[in-house]
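One chain is shown next in structure tokens, namely the form predicted on its own.
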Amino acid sequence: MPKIMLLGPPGSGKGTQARVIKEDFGIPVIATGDLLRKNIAERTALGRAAGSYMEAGGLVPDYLVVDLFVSRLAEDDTKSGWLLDGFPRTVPQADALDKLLEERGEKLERVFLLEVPKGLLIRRITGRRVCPVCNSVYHIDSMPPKEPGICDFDGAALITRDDDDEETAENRIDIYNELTSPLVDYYESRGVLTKIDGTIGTERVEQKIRATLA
């Protein structure tokens, strides 16, 4: 079963194709927003140091989200494969993901990269709304529900993120560009990388990702 990573900027469309290939490979999705949001709602030591970075736009320390992950690619589920979602977001991160794979004689099959420029990510991000009960994700353009403002799965009413105003997305793009575009080169030097043009369509990408994997 595959063991991969999704990278892209935030918008890029990495949350859409994480659930195609959950229900493709029944697989789990890795997310690193998931798992810190859970960690901020149950208060957790982790959760209330990360928030802060969270409410600002900004990348939680390196060292908070390793842990994180260490302790949930132990967990059994990860046995038979996994999708990363959101980490690693820097090259530190990802000299200590390979490390704790080599020591479980694992390694990162491949890595998807959706590129999508700026002005088209914004638009995607401002127009973002969530079920604050199963997490389902919607958009107000490309993805609505079937009935304005309400999850189609459990009638939930929907939500902005704090961090899907304008403001706060132009800040976590420019971090990406900063922080987490040094991967490219990253896991192209390793011959894992597949670059896919993120602007043509999800099912577009769903096939160029489904025929790289087959």
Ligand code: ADP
The other form holds:
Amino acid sequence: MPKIMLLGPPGSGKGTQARVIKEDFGIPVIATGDLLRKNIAERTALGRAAGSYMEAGGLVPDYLVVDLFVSRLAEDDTKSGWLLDGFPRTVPQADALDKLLEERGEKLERVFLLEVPKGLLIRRITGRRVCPVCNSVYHIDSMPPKEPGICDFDGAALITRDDDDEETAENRIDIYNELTSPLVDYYESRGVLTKIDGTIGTERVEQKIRATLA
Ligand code: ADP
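Other form of same protein, the form predicted together with this ligand, not the form predicted on its own:
Up next: the whole complex, starting with the chain shown before.
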């Protein structure tokens, strides 16, 4: 089973693809953003520490996210394969992942980079609606739920994430360019990076990922 990662700016479609790949391959998705939001909802110590960074569109400090990731990866369902969505997001996080995988005798097999121009990212992010229960992601124009404002899967009322307003989205994209985009070279130089045009439509992106993994 694959051990892979999705890389790309906020709004590039990582979460949408993660959901599909999870179904296709039966592997767990480790999405640090979802794990952090769960901690915020449950008012844990980590949630309290992370909340203000996330609301402003900044990154949560590496040591907090790495600890969170380490404990998630230690769970039983990750033995034969996994998909990372939103981790690592900085070079120190990527180094920490390397060390952790080496200790486990595992290798990150492939990194998929979803490329989308900035103007389109902003439109995608500000139209995004999410289910607070199952984390399904919708878009008011391109991927509307069957009934407006209601999750197709569990009937919950959809919400707009706190960090999905235009100003915060701009900030998140700038931070991606500054702190996360160095990971493109990091993984390209190791020969594990596959670049995919993230504007070609969800299904075609999925086909490309599947073809690469076949
Ligand atoms: P998106 O990919 O659309 O930005 P995520 O749900 O992946 O959405 O992340 C939301 C926020 O959670 C980020 O803006 C950041 O504050 C925090 N976050 C998620 N993953 C990490 C990480 N690996 N390192 C630091 N902060 C993170």
